[in-house]
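Take a look at this one chain, the form predicted alone, written out in structure tokens.
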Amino acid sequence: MNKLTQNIRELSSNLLKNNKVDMVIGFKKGTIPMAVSPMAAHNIEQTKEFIWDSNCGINLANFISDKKEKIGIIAKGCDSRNIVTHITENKISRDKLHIIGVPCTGMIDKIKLQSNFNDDITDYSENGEDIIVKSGLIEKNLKKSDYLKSNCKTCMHRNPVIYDELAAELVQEQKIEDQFADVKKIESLSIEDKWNYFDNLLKDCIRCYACKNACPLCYCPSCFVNESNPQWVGKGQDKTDIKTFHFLRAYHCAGRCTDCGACVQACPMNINVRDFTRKLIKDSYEIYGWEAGLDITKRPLLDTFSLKDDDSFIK
């Protein structure tokens, strides 16, 4: 058992064992090597389910919407930012959650650690920075930041923005010399290479709403893809319809989204989902200086005005 694992597992016992949580939200692990399952623990026997490793990945901020118990949960940077978000937007109070803060250094990347096998992963462990995996043909020992998450490598928030205690020592944040490189790339194309640039990048998509259904903002009591009257977006697999669903979904991120990666990793058709709000970030940050759920005193990006704010784009 790794020292963060043990460490939440003791918070967490605590926490109930003292009555200050109804519950604690958390990680166990799943059936087969690199899977974990949200969970959550309601008493102190199964805080001992509890597990801490790089592929924590989930947004756990997806399970407090709206929940009227006193909540424990193990939250990340990302995590953390989207439960300020949750707070700003009364989806819960601040008073109703104890955060167990979780200093972060990615996430694993399954499928690009897989592609170096030719057979099924076995097995999963890690040491550090290292991991060691096994399938059954090999064994290899790898740096773990050769396999990160893409949005971990570019996350300038890898400790927790808001907590009541913390799992682990705080960690140093990255420094990277140009953040928003990847739009930068598809901004520097041709507007029909850009009409491309998507049209490939949908060309897999099943309307499945994976991406929806894990992203921690999409808590519309209704959502615009259920609508009829009017309908605003078609059932079936037209081309023109899956577009206005994600760029639709991408705008109602605008301000809001914290580049957790969430929709990404449950794609299964493998759509890397990000390049829809990672656009709407960049013009976040560098044309209002906003990043989103940093300050739980301060309202998302669209739900504010100032006198100072850029109106150059209107006409």
Contents of the next structure:
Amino acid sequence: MNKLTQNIRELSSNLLKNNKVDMVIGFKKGTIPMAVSPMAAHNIEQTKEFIWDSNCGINLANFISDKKEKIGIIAKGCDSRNIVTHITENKISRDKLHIIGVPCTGMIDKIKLQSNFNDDITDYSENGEDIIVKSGLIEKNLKKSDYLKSNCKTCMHRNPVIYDELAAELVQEQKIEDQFADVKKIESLSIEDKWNYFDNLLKDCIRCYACKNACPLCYCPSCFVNESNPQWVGKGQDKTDIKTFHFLRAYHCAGRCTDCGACVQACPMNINVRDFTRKLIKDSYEIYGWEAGLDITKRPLLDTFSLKDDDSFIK
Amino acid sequence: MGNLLEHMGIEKQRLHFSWISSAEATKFVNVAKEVTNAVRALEPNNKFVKTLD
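Follow the form predicted alone with the form predicted in complex with its partner chain, if you could.
Below is the whole assembly, all chains and molecules, this chain first.
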């Protein structure tokens, strides 16, 4: 068991023992290697199931919307930014939360890792920044930094931005030369090529909505895609409807997306849906100097107005 | 929104934003002309068109 897991179990059992919270939300081991599933521990016994490794990529802030109980939550950098977003959007109040911060050194891209093996991965373990992966045929020692999820590679907030206590020492933030290189690549295409790029990106989409279900920002009780009166978007596999869904889903995340990558990780068809949200992150940053979820005293980007705002687009 | 539409391949000249008061009839006419001219200058749109069969 790694040190982090040990600390998380200890901190969460203390919280429950002292009745500071009603439950702690964290991760437990999944049913297959490299899988983890979110869980809520209601008693000290259950905290023994908590684990932490580089597979805990999905965003736990997804599970705190409108909760009435007092909650302990394990939060890495991006989770903490989404918790801030939840607080500023009144989805939970700060005093209902006890945040156990986990400084993060990035999460693993399982698909990239699996592509190294001809058969299924049967065992996975970590030793610091090295990962040891076994399949039926072969065992490999690999560097974790070579297999990071694409959003972790450009992450500028590995340390939690808000926390009550920490489960480990803070880590050094990354220095990234050009954090929007991927967006600029698409921007440089011609208008036809852009259209074809996204056509090609979405060709495998099966409209399962895993991206929106994994996203902590998508908390509306009734989503526009499910409504039938009026029906905003067709529900079938029509190409236009698929693109409309992805376009609108992304736009609902404008100025709120923290680039946690939960949508990409949840996608069963391995579609990089971040190509939509990344553009919004770049624009928010470049036009308004805004990064989502850094400060609980600031109103969300699309909720504020300043005379200095760019208005060149309006006639 | 205009930026994201352009990012995914819809020409920016197809989407216009304006603030017009109900008393500004002349401005409305001018903007409507500008919009139609800008859109006419482009090729006919064949994107985001759903064909029903």
